[in-house]
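Just the one chain here, laid out as structure tokens, in the form predicted alone.
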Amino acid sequence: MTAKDGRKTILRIENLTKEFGHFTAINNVSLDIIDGEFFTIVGPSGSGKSTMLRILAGLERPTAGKVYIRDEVMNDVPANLRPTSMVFQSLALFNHKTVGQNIEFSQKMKGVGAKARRERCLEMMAMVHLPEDFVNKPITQCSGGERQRVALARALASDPDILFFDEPLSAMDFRLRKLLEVEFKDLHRRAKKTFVYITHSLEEAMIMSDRIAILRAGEVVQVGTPDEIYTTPNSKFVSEFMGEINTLEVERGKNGRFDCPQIGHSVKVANAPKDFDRGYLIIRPESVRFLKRKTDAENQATGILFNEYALGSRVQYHVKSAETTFIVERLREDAYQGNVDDEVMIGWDAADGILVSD
């Protein structure tokens, strides 16, 4: 696989399978990861993402399949001899050492001299925005964000081709996580390394990644850019994993329309595949709007405004209509000018609906 700018595959997974007794954690997965990209593997708990990462990093052996780095098979190459580095969820820092000693550890194990180690350490500290005078600071006196930066600097210090990340932000509070998401993306650009990142948060993946692979029960169900995953999910699972959405069961009806029992009438869907007869219609909350007239949208539904929720720059509304509840999101400046319990008309255009299977 080659990217549009000429970059080639650095990491290739070919028919990868991992079994634990009768349980299959990874089932015949194949992936290509481009040199220099930020690639995220995302999935719910138990989907196999951490097992896959451990195999890629050399901490687990696959039951079947091959792992290639720059076209060289890595299956029998131990983790410490691979051109990779790992940032663990726990960070795995040495609490009895200073910031500098933690960052220099891998180079010290390789026999690099003290002066060269310290120069590399200070270079990496600058890259992750740690003050130089932190070099002698005990790691136990560092905040959560500072410890995260130390772990990043330590991983970069050995100059790996690929950095693996196993849910490094999962234990962070919301504010720090949002800050570090931006810093990870910026660091990726500065470091010019391949990042392979594991998370259960698709929001996290959407913010940072060049491409995303969504894992379900050990199988990759979709790979694409954040925009592709968001605008063209290929299944109900992927669309719902994206977050709050409107999901309507539909069946092909007459005149190219689709019957929707949940709202009591048919709906229009643009560019519906000819072989699609039954499944789900996905409508993003931001695609639904309040209507004054039926002609203001190609599809309509009436209901009662059940509640509203302030989300900073946006407002979310729940509208109960027949047998379903619609989620509507509008920018604050386009907020609904009315009250809870109002009878309202909402709608969306045919091009805003996405037909998916299970």
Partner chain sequence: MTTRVPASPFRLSAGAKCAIPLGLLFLVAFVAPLSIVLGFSFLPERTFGFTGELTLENYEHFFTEGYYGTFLWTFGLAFAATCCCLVISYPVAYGLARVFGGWAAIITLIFVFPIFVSENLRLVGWTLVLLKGGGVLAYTINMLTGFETGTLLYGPGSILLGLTYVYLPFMIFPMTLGISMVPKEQVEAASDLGANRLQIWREVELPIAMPGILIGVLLTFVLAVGAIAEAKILGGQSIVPIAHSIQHEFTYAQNWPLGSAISVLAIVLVGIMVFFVLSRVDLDRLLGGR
Given for the second form:
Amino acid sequence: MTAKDGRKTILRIENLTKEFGHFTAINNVSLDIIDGEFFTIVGPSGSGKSTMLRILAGLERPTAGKVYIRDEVMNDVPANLRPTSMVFQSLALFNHKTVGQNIEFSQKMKGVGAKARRERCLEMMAMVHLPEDFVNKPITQCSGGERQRVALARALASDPDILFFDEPLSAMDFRLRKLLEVEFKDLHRRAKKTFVYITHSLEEAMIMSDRIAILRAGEVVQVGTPDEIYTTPNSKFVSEFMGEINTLEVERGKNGRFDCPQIGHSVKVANAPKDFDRGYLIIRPESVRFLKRKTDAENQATGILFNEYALGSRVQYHVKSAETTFIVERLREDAYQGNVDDEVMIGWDAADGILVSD
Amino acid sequence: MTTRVPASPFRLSAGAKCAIPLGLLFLVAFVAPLSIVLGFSFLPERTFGFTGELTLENYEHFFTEGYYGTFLWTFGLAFAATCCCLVISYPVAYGLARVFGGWAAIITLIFVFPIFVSENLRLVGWTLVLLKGGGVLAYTINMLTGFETGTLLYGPGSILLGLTYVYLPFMIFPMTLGISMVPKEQVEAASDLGANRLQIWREVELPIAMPGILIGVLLTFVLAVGAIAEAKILGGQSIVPIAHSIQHEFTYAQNWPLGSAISVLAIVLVGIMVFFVLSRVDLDRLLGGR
Amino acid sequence: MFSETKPWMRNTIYAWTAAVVVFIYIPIVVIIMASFVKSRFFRLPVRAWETKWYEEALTANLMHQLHLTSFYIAGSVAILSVILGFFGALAFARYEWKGRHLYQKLLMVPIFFPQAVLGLALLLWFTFLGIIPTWHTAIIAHLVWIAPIVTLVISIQVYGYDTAQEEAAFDLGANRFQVLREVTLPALAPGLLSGALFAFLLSWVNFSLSTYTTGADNTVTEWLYAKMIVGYTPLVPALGALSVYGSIIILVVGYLVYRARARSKAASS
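Same protein, different condition: the form predicted alone was shown, now please give the form predicted in complex with its partner chain.
Then the entire complex follows, led off by the chain already shown.
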């Protein structure tokens, strides 16, 4: 199987469904993951992403559908025989073993000799930046960051084609998470493996991934590069998942304009699809600006500025206008010159609004 | 393209499979003997097989021949011993869970150790303490005050002492487990909301520690009901415990049905208590902190 | 009010606990004293001390027989109840399955059951089946009470055990047997060990079940009981004192081994 741009598909998911009793965790999902890419599956808790990963790793059987790795059906191949390794959410390190014994585990299971095992272990430790003298350290004495690296080295040591990550950073504190996000990305480049990563944080996905799939209630909502997802979210769900954003309910009105009851008048939208009748207009906070004159932007609204937050290099404002509250973000040097409780006029251009369905 | 993986109709879950070995033991060596006992209790006097008419005469005999006295004494003493253990244990358990800190492990070990010395032996030790004239206690009192004391042995009091003594650890440990389940923040929150020490104890600590305390009460009480050695060694023959009556009917008197009837009544009484307590305890929380 | 316990309360608790410890150890100390007494009966004040009762306790044939019987029973119970308890604990604490809550409660029933009544019911059952009670039947009787307790002891370990470790091993290429040998058993080893120790000691000191189910065989506790009812000699405290020393040695050695292992683990880092 070959993708459009000539690169090979390594993992193909075809009409995958998983039911637990009457509950459908995954509903007819199909995905192609390309050899060597960093692919992230993002979704809120309960969206089925963990179940999906467990099926891909061979820890759970699908109710229907197929999983291929390099054109081979994997449905009946158990986890221990699949060319994949997983970094678990709890890390699942063997607490009764040392760092070295953990990393060497898969080699030992294959019957590799002690010397060759140790060599491979040290190589892996170097790859994840663990000092060599950690090899005999008990897991129970490792810090959070060290444990994370041991888990990575352990998964890499089995030389898998695909490495799965089940939210390994979710229990980490902010600084460590930021550090490890960068390390994962860097490791992906050096290890030359396919990484399939799941997380509930789109921000984390954006930083690391080549491509992202967004999962909602067991179904894939959108697949694309971080850039595509950021600039053209295909639904209210995806856009709101990305963080704070302005969402206005709209309905097709006269003259190609759209009525927006929340702000009390119609708005102009560029590139509206012909068949779009009602839905939502998404406007990113940084696309909204303060206006001096009505003609400074194609769309306008007036309201009361009632909150102002400093976000480092940017400033965020909340503007209450009729039935809605706008979020406006400006760079510090472009900050609003005035006071809270002022009546202000804000606006955005037609091209900055994106129409999406639910 | 869609393929369905058929679920095998006769597949036991892993949990059920793991429960099988204990389940078999439970059936063969617990359910079966108790069923036999139940069966015999409805057969006429001195039958040794499942023949003859079903009858309630054994239960009649229980009441007409004064066996209920045995029951009153046994359950009464068990109840008294449980109360004594409850009072003695609470400060110790509180200390183990809250006060002793790093010493708790060592102190626990000190309390565990006697369990592993035969209970009969420790009771023998008490007889030597309580002996008339030359016993340790009488001698000490005589040395200190010059008074002669009569024997403290061979009466309900010494049996109560023996029961309290032997089953004290079985109260202390579950109680400690229960008290250590009380989160410190909840005590602090109650205090912050204006509760005084007594109110905190009544409204927060006691209810949360209750499962552990109930398990301790149940364990102590049931063990005390089934005790025989205390009554024999410390009590002389002054009181006949239930177990002894049953033994008498099963062996010397060769009256299986009457012995069975007594057993059934004892089991039913204890069973009601066990059911009452276990239905109020969440084992996952108590053992696993879930 | 501050959340720490007040000083007067702390002191009361310490004093109370000390008093309870004294209460618990009085008879044990007295037994050890009585074992060194020359006269046939223990009376204060003691006029002469000697150790001849120990010699008899250590050399008499009957004593060897009693200890062997107790040892066979306790050893078998320890091994069998750890095997039963291992699987029992997985069903109790690890797997989420349909009958789990019922199973958990049923498991408690033999523990909360008057032991003497259980022993007598088993006696009736064995007699009814035509089995003559010996120390073999006592093993069964002990197991009914001890295996559930061992299951609880191991369960506590199972609750604290991250089962993802097994999935990780499986994912890294281990087969079912390798997972058991490399991960499950070593990870649960402390629980299994303390379960075995518990089982052994509980069986060793048991009287209420043994007395009805050993038949003509006698355990140490049964002999102590019989001698106490009729025919007390200082052999009773001498034998008892020996068993106290034995228990102390087992617990101290166990504790030291545990400490040494913990230390060697720490040192290897």
